[in-house]
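Single chain ahead, written as structure tokens, the form predicted alone.
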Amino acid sequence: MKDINAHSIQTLEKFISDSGRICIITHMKPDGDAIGSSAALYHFLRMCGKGSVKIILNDRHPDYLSFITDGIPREDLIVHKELPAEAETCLSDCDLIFCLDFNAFHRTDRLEGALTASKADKILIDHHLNPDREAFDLAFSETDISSASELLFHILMETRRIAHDATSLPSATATALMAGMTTDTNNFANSVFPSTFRMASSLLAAGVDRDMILSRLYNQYSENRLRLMGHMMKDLLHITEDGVAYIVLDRKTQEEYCISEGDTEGFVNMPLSIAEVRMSLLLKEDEDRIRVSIRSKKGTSANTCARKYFNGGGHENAAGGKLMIPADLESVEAASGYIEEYTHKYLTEDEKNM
């Protein structure tokens, strides 16, 4: 992990130590990853005795994923979606930035005005590609590492409170860490490094308890969920000549199965247990736009077809993106053919140019 030195971990615990007033920012729309990082550095910074740190979200997380954030006081969360102004004052009067789980101020939404704004020094801790280095005052940016969770675990054990021991986390650091590994490797499915394992490992022996964060993962939704996901799978899946399985989920199809933020999760991975199935994509719409979430088979690069056509990027074999409404698409019902047509075209004529 080339980031990750001596020089790099003194600079990260100069930069703390300076700071009276931290905020702790991730991606628009958070997921797993960017809750367990988020939390799990929150609980870290107030052991170190911070007195102010903030986490401002653009978006509220989904519920099943509240468990990780229970611990932390209703005023120390703070969500641009519904208080704009007091997310915008605490990044302006903060003396530090920790950025987490993207690798472009853009991909904030709603906060990439402030954060733009904003004079206090910024880390980025982040495993995607092509990371906007220049943007930041400390980068620890690994595409090699499974999560922006593993990633924040091999900095924190470096530090010198840490020293390479689990135990001496706090332990709400450590369950926010392995539940946000377990959501971005699909709990150990794909993303995985030895680094991954020997992270678990070293939580596991430090007392944190991982059958609870399974159940409260993945067996805490709703009856519509399940509902859903058998018409997503027996009406709305479709199959092309190229091997590309493919879900477009309008607002109207959310609406009638009362779907909340996080509901879809995992979705998307299923069609890839069919053989003859090469790439996965599923299309929500959302606002004035169409979210794109791909994964992949070894062989075929989700990312590119990501950057290409989709407007997004990720990882090789799991990636996302959007389509804007109407710049676009013209509307969600066109989503089917844009998808054959681009797919097609990347699959059989771009895969073969590369």
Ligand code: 5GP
Second form
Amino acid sequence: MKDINAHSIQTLEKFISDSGRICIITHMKPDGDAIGSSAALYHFLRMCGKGSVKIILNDRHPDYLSFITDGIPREDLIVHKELPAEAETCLSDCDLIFCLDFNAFHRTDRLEGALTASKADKILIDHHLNPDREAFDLAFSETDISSASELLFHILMETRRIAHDATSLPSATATALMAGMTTDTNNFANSVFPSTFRMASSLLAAGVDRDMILSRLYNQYSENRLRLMGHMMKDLLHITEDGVAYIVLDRKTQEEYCISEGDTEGFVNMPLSIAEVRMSLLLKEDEDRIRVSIRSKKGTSANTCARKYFNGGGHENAAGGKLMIPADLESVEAASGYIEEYTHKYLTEDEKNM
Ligand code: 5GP
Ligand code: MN
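Moving on from the form predicted alone, kindly provide the form predicted in complex with the named molecule as a structure.
Let's see the whole complex now, leading with the same chain.
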């Protein structure tokens, strides 16, 4: 891992020891990796004796991830949507900001302004393609890795405090890292590297309760979620002649099934189980936009498709983006036509020219 070396770790340790007030931020609509890496770092910094550590979120994480943040006092987890002034003051008044699981400031949505304006030193720990390295004072960016949580694990192991002994991690850090990695790999299904198994092995040996994590992540959903999944796969799934599977989930259907944030996690992967499908898209209608999730099989780039046609990006085979209403699309009804037209163009014309 090219960004982890004696010099970068020493620099990191100096940034931490020189800083009184530290903020941790992550991308909007935080997922398991975003929350897992943030909580893990929080508990590590508190163990290092840092008195003021705040996690600043753009929006609150879904309930099924709350077991990861349970040990964090309320005043140390500030959500911009709920307390905008407090979140922005923390970012402007702190000495150091850790930026986890995102590659460019705009991925923090409403935190972007305060983040850009803040004079604090900024450290990136991320695993997405195309990181905006210039924006950070120190960057740990690796793409051949499962997750930001895994990258943070390998960084922490190199610190003098942990010294390659995972039992020296706070147990809340170990649990949060395992949970973050588990969600980003879909429980060891995608983006798994030899280093990922090494991490898992060390954490299990250090006493992490993986059964508890799996139970909290995968066995606590509502009945409605499973029924919605049935409806989506039976009635809403379309497959084009190019092998593109797509589902458009409008707000009316989300309301009908009382769907909350995080309830559709993992659904976009399911159509990839069909032999002919090379790319799968899930479009979810939100207030003023449609959020897009894209997954692809090897040989087809979800990242390029997201960057070109969906105002987004991500990883080679797992990416996301958005279509603004009305700037990109008049309404959600126009989404199917848009997907069919642009994925056809992407797979027939653009891919040949790559
Ligand atoms: P998901 O489909 O799970 O929301 O996102 C898949 C991957 O794409 C994640 O790694 C996420 O960070 C990235 N991603 C999702 N939405 C966007 C977006 O709007 N812009 C960019 N650049 N990346 C995104
Ligand atoms: Mn991630």
